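Presented below, as structure tokens, is a lone chain in the form predicted alone.
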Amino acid sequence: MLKENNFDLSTRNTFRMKVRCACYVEYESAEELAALPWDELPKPIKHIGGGSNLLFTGDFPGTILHSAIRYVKYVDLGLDEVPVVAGAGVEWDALVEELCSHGLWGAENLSLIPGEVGAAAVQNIGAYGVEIKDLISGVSCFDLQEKRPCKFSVGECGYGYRESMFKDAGGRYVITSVLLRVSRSPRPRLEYKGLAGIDASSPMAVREAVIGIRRSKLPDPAELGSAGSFFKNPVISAADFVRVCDAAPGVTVPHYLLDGGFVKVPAAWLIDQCGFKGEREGGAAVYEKQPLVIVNASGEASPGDVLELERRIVATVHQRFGVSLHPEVEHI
């Protein structure tokens, strides 16, 4: 277990925020998390994964938990469904690569997809037409009101559109593991245009294919800071995406029909008719391949900078299209 006092947050969070917490906390199995000196510890705390999808808007004066739980289980039962027990420290992306390398079909549109399992299963990732959801069983976690371990099955996590229970749960569960079950059997899921045409023959290929996408239009965090796509696709009425069309004379304006006569925009549209492709506040700028996403361009950039950003953004798309805007990535 790893314990220390002001601890550097710029490693822990793919913005690269240069922001610290009075106390950071590393541990290793369900049982250290359960034996932690929860008295002692600063508050409020507050469990990140791999810092992938949040912005720190400051110093946290409270403590940091973070999994170290990082083991995978099969229950192989020579059945075409495979169970797999993932710890909530394992890194999505590496054990997407790992099923597909096994020849194991569902996780693979989820390819690239930064973060680790338990915050994947916290946010219900999703992309390319998958969520996360759709492999999801089960979720084991750690009840800090009640300091007990308890589980979830996927119809009690209150799975949608990158929302579940345990965001509306103020950060009451930490999970530590994750059942997902995946398949023998190819199921490609190529609805998204993208993906038209490409080799499907293998969930490796699909995940190749996925990843070529992925790097064609998203900035490397290793080489970029950013959270990924910073707003949600907002879901309007059918007489609100009326009004967006008439905003837009002469553009066919992309967009999703949902079920109950709701639509979905694409964010990034939007934002690119608003002109913010590229556009800076600071360190921070719009990343100019994909306005849906925000970068730390300057390796500099203050929460400040990112904030100011976003407010410009969603006064600007809300004049224009009346349509308000909300981030994805969380506010810590």
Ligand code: EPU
The other form holds:
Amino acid sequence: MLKENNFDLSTRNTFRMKVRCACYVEYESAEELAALPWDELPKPIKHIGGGSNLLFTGDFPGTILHSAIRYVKYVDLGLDEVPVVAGAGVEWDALVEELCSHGLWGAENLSLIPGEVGAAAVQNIGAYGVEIKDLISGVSCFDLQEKRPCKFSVGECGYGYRESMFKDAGGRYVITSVLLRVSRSPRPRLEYKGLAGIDASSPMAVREAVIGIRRSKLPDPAELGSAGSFFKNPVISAADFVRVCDAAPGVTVPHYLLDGGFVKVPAAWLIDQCGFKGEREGGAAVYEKQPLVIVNASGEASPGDVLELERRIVATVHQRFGVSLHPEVEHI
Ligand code: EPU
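Having displayed the form predicted alone, please output the structure of the form predicted together with the named molecule.
Full complex below, order starting with the chain above.
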């Protein structure tokens, strides 16, 4: 176990914000987590994963917890479906690569998403027509309120678009491991337009195609700090969609129809229409190739730079289109 006071978090968040926390604890097992000296730890307590979907808005006065539970167990019953248990601290993409290398289908569309297994299950990560909830059958947790382990079936996790019961519970449940189901028989998911016509002969082939798309659109976290998509794609009513169309005369507004007459409009398009590509605020900037992403362009961006750019984008999109953008990135 690692326990350090006044800890520098700059290597623990992919936005590379130079912030500190009063105490940082990294534990290696569910037992170690349960045995932490809870009364002594500086409050509040906040759990993070790979730090790839969060923005520290300043120094954190309490304790940051991080899981180093890093086992992967296959329950091979000789059936087509293979249950896999992964510790919350396993790097998500390393797991995807391992599953693909074993020829197991299910996770390949979620290739190259930064972060760790536990946080992936909290956020219900999604890409190219698949969400992690499609693979999850259960989640093991530690209840910080009752200080005891507990389990949830996928139905109890309350999953929606980047939503879950874990988010709503405000950090009460710390995920310690996730039970996924992958399959031996092919089940390629190629509905996302960019995947049409790709080589889908193996999960590894699909993974490589997905990696190619992501590399062409999204910044490489090793080179440029960011937290991926900064905003969620807004879901609006049909009447609001008509207003968006009216505000962009002569242009076909990209959109996806959802149940109940709702329409999802790409936030990237709304931000792009407002001319924000490449826009800078101090050390922060809107990524040129995908305006849904805010990057730490100088490497020295402060939380204030990012927050100001966020504020300007939200205000401009609202003024022009009457649509409210909401951050996908968690602000801490
Ligand atoms: N677009 C523009 N200008 C641009 C780029 C995109 O107008 O410069 C418009 C286009 O109409 C394009 C549309 O935005 O068709 C959507 O872009 P894209 O298909 O790249 O996906 P996205 O909606 O921007 C979402 C997820 C991504 C995920 C991709 C692929 C959210 C918030 N983001 O992005 O997830 O990888 O779909 O499935 O739902 C993340 O969560 O961090 C993330 C990267």
